Each structure stands twice: as C-alpha cells, then as structure tokens.
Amino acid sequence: MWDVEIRGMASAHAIIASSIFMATVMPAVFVENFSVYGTHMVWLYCMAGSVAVVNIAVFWLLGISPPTKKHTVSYKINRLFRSCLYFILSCLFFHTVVVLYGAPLLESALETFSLAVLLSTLTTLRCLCILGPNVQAWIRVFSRDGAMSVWDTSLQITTGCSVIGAWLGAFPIPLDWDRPWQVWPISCTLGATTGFLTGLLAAPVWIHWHRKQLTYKLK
C-alpha cells in the first residue's frame, strides 16, 4: 500500500514539475525575446497559471480532494466561491507579509503582488486541492503531528520549501553584484520556484525513507 501511494505521489509531482518546465519553454514560441529575466512577469504568470491548472487537474483526476457531503449545485457554487475567496485572501496576506519584510509599499507594487500570487499558487492552491476550503483542516495539517495521510505530509513539505525558498531568495537582492536576477522580485520568485521543485522531489523520498515511523491511516 505504501509503494502504491508513494508511486502515485511521485508521478503526480513529476507532472506538476513538468508544468513549470513547459511554462518556461513554451512562451518562447509565442513571445518575442522571451526570457525568465527580461520578461519576468510574463514568465511568472505563465508558470503560476500552468502550475494552477495542472494541480487542479491532477488532484481532481486522482480523487485526492475530500468528497463533498452535498451534491447540490448551490453547495458546489458556494464551495467554489469560498475557494476563490481564500485564494484572494492568501494573495493579500502574502503581499502584506512581503511588504512587512521590506518590499516597497508603493513602488513595484505590481511585482510584489505578483510574487504573492505565485506564493499562493504554490501553497494555498495545493491546500484547496487537497483539503478543500476547510480552514480547520489546514490548521490541523500544519500543526504538530497533524498529518493524516501521505498527501498531508507532502503538503507540509512543499509549502515549507516554497516559503523558505522565497525567503532565501531575498538575501542576494541588496548585494552589490549588479546581476539581472537581483531585480525585485526575480530572485524571490526563482527561490520560491526552486523551493517548490525541491519539495516535490523531497516529499516522496522523505515519506519513503520514514514510512516505518509514519503511523497515520492512508486514504
């Protein structure tokens, strides 16, 4: 059972990781002089959109999302509305946190909010896909020993790696190296993306390595 769960996770993570690669390569066919540095906002939103679509599709096809108790149209619309609302609130939350950590308040506001959108895509969207718009479940998963499935553990790892990657990416910005990737918020978005990819790789490896110590029930 463990092997099936871990192989399924590894396959899903490989598909999600490939979406980042495609979002980096495909726009060059349609956008003139496309590059991660030169047209960074284009790359950022292409990557965020690609990751969002693939995440939603993968978790829907795998049936990872918690089943709904009600099947009425109004309930599904309400659930979709709450998911969109939580995502928007997450963007505002990350934007506020980034500003409090020293990002310009008014200057480069679009770039700062774009970083917040990326972080929400890499973290909050996965919470919505795996746990649904259930704040209590989110609190449970990110509390100590709160994971109840391998997907909960993977969510902890990928979220932590994404946030830490964005934080580490801010360190080179004030250095006097005069590199194109030091322009705000390129190094932070690259750090978040690298952290996310690291989490996608590390999650199934870590779970496989510690499978004997994990005692939660599998879904």
The other form holds:
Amino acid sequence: MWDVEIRGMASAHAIIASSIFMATVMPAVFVENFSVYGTHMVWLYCMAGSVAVVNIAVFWLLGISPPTKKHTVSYKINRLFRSCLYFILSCLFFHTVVVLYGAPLLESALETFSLAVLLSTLTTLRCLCILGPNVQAWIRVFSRDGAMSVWDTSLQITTGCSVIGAWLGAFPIPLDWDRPWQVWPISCTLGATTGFLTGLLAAPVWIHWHRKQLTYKLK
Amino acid sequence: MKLSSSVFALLCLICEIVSIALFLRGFFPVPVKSSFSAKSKVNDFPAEPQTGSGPNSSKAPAPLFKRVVIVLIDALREDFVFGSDGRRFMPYTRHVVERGSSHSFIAKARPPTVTMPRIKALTTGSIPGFIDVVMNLNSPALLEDNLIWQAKSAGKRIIFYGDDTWVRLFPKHFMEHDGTTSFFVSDYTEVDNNVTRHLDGTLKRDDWDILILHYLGLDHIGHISGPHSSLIGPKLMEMDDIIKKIHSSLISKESEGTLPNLLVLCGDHGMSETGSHGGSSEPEINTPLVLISPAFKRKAGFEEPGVLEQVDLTPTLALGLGLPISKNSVGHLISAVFEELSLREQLRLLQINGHQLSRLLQDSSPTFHKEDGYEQFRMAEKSHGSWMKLYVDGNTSEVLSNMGKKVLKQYLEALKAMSSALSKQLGKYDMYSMIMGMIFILQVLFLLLLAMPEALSREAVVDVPLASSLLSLPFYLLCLFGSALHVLICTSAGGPCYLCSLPWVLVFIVILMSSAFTCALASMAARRMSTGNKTPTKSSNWTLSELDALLLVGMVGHTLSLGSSSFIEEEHQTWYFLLNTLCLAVFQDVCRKYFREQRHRGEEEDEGPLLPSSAKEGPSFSPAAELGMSPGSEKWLALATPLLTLTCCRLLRSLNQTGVQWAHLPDFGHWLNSGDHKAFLSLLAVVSLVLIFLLVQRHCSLVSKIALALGLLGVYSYRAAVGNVLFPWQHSSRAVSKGTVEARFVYVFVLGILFTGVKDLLRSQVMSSAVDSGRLKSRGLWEVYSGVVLLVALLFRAHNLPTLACCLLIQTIMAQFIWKKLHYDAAQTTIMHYWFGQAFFFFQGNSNNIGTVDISVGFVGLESYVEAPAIFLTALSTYAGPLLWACHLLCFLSSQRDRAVMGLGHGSYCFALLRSIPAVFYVVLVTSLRYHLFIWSVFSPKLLYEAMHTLITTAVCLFFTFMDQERSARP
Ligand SMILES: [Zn+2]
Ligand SMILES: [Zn+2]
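The form predicted together with its partner chain is what I want next, because the block you gave corresponds to the form predicted alone; please supply it.
Zooming out: every chain and molecule, the one shown earlier first.
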C-alpha cells in the first residue's frame, strides 16, 4: 500500500515537473524571441498557468481531494468560490510580504504581483487541491507533526522548498554583476521554481527514506 | 581562574580591541608626508652655489618645453608597446621609439595598482598610503601639493579629457574638461570616442599649455576579456593613430625660436594575465613611459628601455615646465631628459630636486642624518659649490668638465639613494604586526567559542586555566620560541615594522600573553574533549527550533557575505532581509502559541470559523492588563506585534536610501528635507517626540519625567533654532542661529536624568531589602536609558526622529508581547537585539562608506570645533541604533525577575561572541584580500567600521559587567 501511494505520488510529481519543462520549451514555437530572461513575464504566466492546470487535473483525476459531505451543486459552487477567494487572498498576502521585504511599492508592482501569483500557484493552489478550502486543515498540516497522509507530507515539503527557493533567490540581487537574471523578479521566480522542482523530486525520496518513521493517524 | 560570563566576555573584547588596533597599525602604514601642509613656492628654490646672494641666484630654472601633451592610457601594459603586441598593433609608436627623438622607459607602478591612487601618485609624486585615501573619502578633491595645482598657479592653461576621476580630484583646475564616467565597464568604445572627439579642435588651437588625455577603453577591454583578447589589437591601433595624430600636429606647430613641445605616453597601471589589476604582479606594475620631443636626440635603433619608478615622471615634468617640485614628491629626475642641456643647468636642476628630497627626508624621518643619500647629497652640494667657483672664474678647461661630470654622478647617486629611502617607508603592509594581531584575535575567538557551554550554563561561570598554564613547560618553550622569532624577524625585516620599534618590555609582555593564551586554549580544548566523550548524549536532546536555525543561518550567512564587495556595499539589504525573516518567524511562533491551544480545544468542529477563544490566563501579571486592555485582546496584540514591526521596518527602509547601487534613488528623507515640506517635517518631528516621551516615561520617576518632557521640548526648539523645523507660535522669520543655547539646555537635562539614574543605581547597592533594591536598580537603569534616548533625540536630524520613535515603539511592544510572553531565553533575545541594532544602524542612514558619517553632529551645542566632544558625539550618533538596542537589552534582562541571575552574563557573552565572529572573519579576509581591486574603496572603510563597532560593543559590555557585578556582589 505504501509503495503504491509513493509511486502514485512520484508519477504525479513527474507530470507536474514535466509541465514546467513544457511551459519553458513550448512557447518558443508561438512567441517571437522567447527566452526565460528576455520575455520573462510570458514565461512566468505560461508556467504558472500550466502548473495550475496540471495540478488541478492531476488531483481531480486521482481524487486526492477530501471527500465532500454534500453533493449539491450549490455546495460545489460555494466551494469553488471560496477556493478562488482564498487564492486571491493568498496572492495579496504574498504580494504584501514581498513588499515588506523591500520590493518597491508602486514601481514594478506588476512584476511583484506576478511573483506573488507564481508563489500562490506553487503553494496555495496545491493546498486547495489537496486539502480543499479548509483553513483548519491547513493549520493542521503546517503545524508540527500535523501530516496525516503521504500527500500532506509532500505538500509540506514542496511548499517549504518553494518559499525557501524564492527566499534564497533574492540573495544575488545586490551583487553588481549586471547579469540579465538579476533583474527583479527573475532571480526570485527562478529560485521559487527551482525550489518547487527540488521539492517535487525530494518529497517521494524523503518519504521513501523515512517510511519506517512515518506513522500517520488513520483518517 | 574562575570568571563570570560577563567579565570573561569583557576581557575577551578588550584583548580583541588591542589586537585589532595592532592589526590596523600594520594595515594602514603611516604615509610619508611633509609636516607642513603648505605647497611649494617658487622662492623655495635653493640658491645656486657661488652666484652671490642676489635675487637671481634662487630663481626658477627656465622651462624646457613649451607645451606638454600627456596621453594616459588606462591599464597600458609594458609589452603592449615594447613587446610583440606593440610591434604588431602600434607601428607608429614603435617607429618613434626606435628611430625618433624619444626616450622610453619601463615605469614601475606601486601597488595598489588602481586608477585613483595612481593618478594621485603621478600628480603629487608621492605614494598614497591607504589611511590617506580612507581619510580623504569625504573630500575627494586632492588637497596635497601637486603638479596640476603648481601648473595652474603658474598660469598654465590645462585642458583635460577622459576619466572623471581627474575632474573630481582637481575641481576648477582645468580650463576645459569633459569627464567620462568609468562606471560602465562593459563599454569600451564610447568612453574613448568621448575623449577623441575633442582632439582635432583642441590640437588646432593655441590657447593651452598642457593637454591631458586619459583613455579608459583598454582597461575596460581588460576587465571584459583579458590581455590576450581579440579586442586588444584594434584598440591599440586606435591608440596608435591618436599618438600619430598628436605627434604630427605637434611637429607641424614646432617653429624656430620657441621652445620644443613634449608628448608623454604612459599608463597608470598594467593588467594581470586575467585582465584585472590592483595587485603587485609584474604585468600589473610594469607600464611603458615614452617621452617624445624634438629636444631629444634621435635614436639609432631599439634599445632595451630603462627601468624607473612611475613617480619619477612628476619632478621631471615639473622642472621641464619650470615649476616647483611638489612637496611630497619622492621621485628623482629622469636624467636622460636633460642630457642636452649645459652642464651648469643640469647640475642646477639636480640640486633643486635633491634639495626638495632632502627636505622631505628631514620631515619624515627622525634619523635622516644616518641616511646614506643625505650624506651624499651634502657632499655633492659641496663639490657643486667648488665646481661653480671654477666655472664663474671663467675656467673652461677639460678639468672643469671632468669635475662637472663627477659632481653630476654624485648628485644622481644621492638622489637615487634618498628616493629609495623615502619610498621604502611607505606603500608596504607591515605584515608582522598584521599577523600578530590576527593570531591574537583568532586566539580570543577560539577561547570564546570553547567557553560557550560553560558561559551559557546556569552558573554562567567560565573557568580559564590560566594559572596552571603559566606553570607548564610548553608555556616557557613558547615564550622562548616567540622571543627568538621576534629577534629573527626584526633583524631581517626589510620594511618598516611597528612591533620592532616598540620597547622590548612591551613586546615581551605581548609574547607572554600570546603563549599563555595558547596554553590555556590547549588545556581548555583538552578538557572539552574529555567531557564531550563522557557525556555524548547530552547534546542530542538539545533540539533546534526553526527560530534557532534561522538565527544561526543568519549569523553564518551574514559573516560569509562579508567576503563579497557588493554585499559589503549593500550590507543593509542583508540585515533588512534577515530582520524581515526574523519577524515572520516570530509571527509564526506567536501563531503557533495562540492557535495550537485553540486547535486542541476546537478539533471536533471541522470547518468552524476562527473565533478568538477565551484563552486561559496563566500568570496573574498581564501586559495587556497593565496597558488597560482586556485580557482577550492580548492575543490579538501579540499577533499584531510582528506585523507592526514589519510595517515599521518597511517604512524606515524608505526613509533613508543607503548603500551604493540604489543610493541615488529618491527617498523620503530627501523629500522631507527639500524645504517645501517643512511643515510636514515639523509635524512629523512633533509626533515623533510625543511618541518618544510616551514610550520612555513609563519607567521613570516623576522628576525624570518632567526633565524628559522639558528636554524633548528643548530638542524641538533646537531644531527650530537651527532652521530645520517651524516654530508654530513664532511666525516672524528668525535668523537661523547655531542653537547653542537650546542644545546646552538639553544637555543639562540629559546630565540631570543620567545623574538621577546613577544615583538610584548606587542607592540600590546599600538597600537592605532585596525586592526594593531590585526595583530601584531597574528604575535607575531605565532612567539612564531615557537619558541616552534624550541625547540621541538631540543629535538625530529632524527627519530621523521617526527612526528613534519607531525604535522605541518596536522595543516596547516586542518586550511586552513577544520576549516576555514567548519565553525566549537570554541568548535568543540577545541575538534578536543585535539584529535589530544592526538594522537600525542602517535605518538611520549609515552605510559602510566613510562618507555617510554625519560630522555636523560634533558641533551640536558647541561654539567651535573641540575634538574630544565632537568625536564622542559623532560616534554616539552614528552608532545610536546598536547602542540603544544594547541598552534596551540590558534594561530588559535586568528587569526580568526570574532570570536576571544569569541573564546578564549570558547576554554579554552572546554580545561579545556575535561581535567577535564577524570581526575576526573580516580581519582574516582583509589580510587575504589585501591586493584586491576594491581594497580601500570598499574593504578598508568597512574594516574601520568593524573596529569602531567592536569598541562600542566593548563599552556596552563594560556596562553589562558593572550591572552583573552588582548582582553578584550581593549575597
Ligand atoms: Zn586605471
Ligand atoms: Zn580597471
């Protein structure tokens, strides 16, 4: 049972990772002079979009999302509406945090917000897919020893890795190298993406390695 | 020897300060300078011997050249002209060098081989010392006696095109100039076109005497792709064309009856094999020097160019133009330039140069009589005199010319000897002192690190096995070895050495201490090993929380970031970044504390709304209750605290833009000070002062409260008197005064409050009841703290008062809701205080550049400049941020009843450790980077800041130790 779950997760992660790869390669066909630095915003939106779509599709197909108690249409619409609201709130939250970290307030606000959208896609969207719009469950997962399934652990790892990646990505900005990737917010988005990919890779490996120690409460 | 943690930390810091001072003494050699700051004048020329004492005897020699064109090509390596590259790419120049009337030499540049000091060397003839450059960072204009100034005051018209360093060094010296910024290293064509586009017009004109061209493109190519890149060839050809153009233009202007012109081709420094410069490798220091003039003899073929010092060009040019040699010049004449002159004239020029060098030698060295060169010069002057006697008598025999040649030779040898004696004294690191300082500081750091488990234990007592090591055999062996080494180094050292010039007793004490330290370290390490082996399980149950991990990562990361010059320039970014992360981590801790409790209770309700639960109040004391709020709101206040802190930090960050890369961006401080927004600034100042009063007065006695209020009023009226802010009740525009009265009024209150505080502290010593004395002591401390705050409020500029208010606000709310409630231990609290202190150092507008130190603070309340108070006030206001946070830490730790016992000891130990690690790392780093390109534009100022910060920390630790001693003195 363990191996099945881990294998399922690994393949899901592989699909998501390949979607990032595709988002980097595919637009070159459609967009003139496409490059990660030159047309950074296009790349960013492509990637965020594809990650979002693939995430939703994968988790919907796998049926990871928590079972809903009611099956009425209005309840589902309510859930969808709340998910969207949470997503937008999380974008605003990340935007605020990035501004607090020193991003300019008005100048390049679009770039900052794009970074916030990317971070939300990499973190909040996965939370919404796996846990649903349920704040209590989120708090449970992100407090110590709160993971109750393999997916919770993978969520912890990928979210942490993405945020730390973005955090580390801010370090090269003050260097006076005048490289194209030092332009705001390229290094941060690259850091977040790298962190996310690392998280996707690390989560199955880590869980496989620690499968003896991991004891989840039964649902 | 058993020492309490605070005393141990203090002693370590004092040792560190001494060793840093020793290191700095070695790192910044004292430059050779004439003791008179005046510039050389024409009537300083020595009288020509035996020509009577008439006015003609000491007149300036006639100039040799009419016009001089100096083509300075940045990073022109010697082999670019004299090597195979020169043959291929600079055909015209090579032709002139081989067949034309020219002299060519290899001029050795002294490290640091960086443009600005090299320009200084070329114009002043001296070799700039590092401390010199650091001290001159405030006023980039060159104030020393120099060739350009001499030329300008002699009425020469100078035109300059090229690197704008010249324009900054010599403002208003040039009749015409066009500076090119060397900031964009990636551009190597525009920078040179910018120079060349003026060339044709200028060469046609006749209204100038000296033309200086400084080409940057070659240097930029070197930085981009190195000395063997394909870009070098075309660039050298371009330069060759320019030489050709200038030379032919000069030749066409040459006419019978006027003096000849001179064309000088030189480089400021070379280029290493990787294309950079700054160090002292051969290709970096060897630059070509080609002098072209019809006054010289034609060459028959290529000869190996002679080797000379770059600074030799300065006296040569000065005398060639008939100008006095600048005072601090250490170079000697290039005799080949003058060989076509008559013997009398040659001797006269050599005499002038020798006279100037001997004067400089007298000024800079107390033992100048013993120098060989000085003696030789006296001899030569004497024989010059007897030669002149024969010459004036009309003797024209062969004897005379032979004798003259002998005098000439004597002079040349004397000049060479004096010149080398002078340049030996500078431009060299005193490695012996530096290494000794470094060894010391490393020993202290290891001692601090080894003592960590003991110093942070419950007893907070460190046992330094000094007595036992003083009696051990290795100690005596080490002493012997050290003394032998010292003697060996001092007898063989070539350059100047500070330690060797110290009295023998002092050096022996130093060796004793170092050996004792080594032995103590060894025995402590041995003890630690044995206890570590005995109880290996002890360390494993100590878990690292996220906050601890962040604090550790932050400290290590910051220390490592000092290795990069950009991170030093932008150090504020590092601290702001870390501080933000710290606040978020604290926020997460707070959330965990308040929400986990709730989750345990509300686990059954699945999707329930987030209601604030009525949290059980454990302790009877509640800060919220103290502030007059309901206990339920305490949770929300605690949650809001990190967010409020974050917001404050974000606002302060845009108040003062600092650093280098983004320093030019408009900031809020400039907007406030721009004059149009005076009313707003006044309002902000008033709000800040009121906030400061409200936040500080809580802990004080009534008398201090009144004094504080009056003092803050005084601060406002001082600012109004100086003209920074508006007086609301006085609309007539008053004359702006110096505000001395108002400032002194505030000083009186500062002293009053400090006095009350110290009195309370002393009274708490003699009290019988422990509770009463504790309360009195805490109040005394807070009063001292408010005195410091009042003083800082006076010194801060008006637009910085919000910084102070925010500082106090953050301190208050963090203390109330975070540090007390979340039970952070003394070490964690100390590290957080240190981080905040560092961030506030930058929030108030400081940077790692000497230029941002606000020197005007030294004049507050003083009629004129008085050195001691000015330095004290400047240091206080510069380090106000770290100081206030350290003071707050002291007050906070000693007001914590339950852990005051060892809290102070832990706090001061952590402070010492936090300061030592970056300081020691930095000292080692600077030693290894001493030939780095940015060594004194970036690294040296930072070194001075580090030293100063360590000194401030030592003072704070002294205060800590006093407070701690009072505690331990009581039963
Ligand atoms: Zn240069
Ligand atoms: Zn350069």
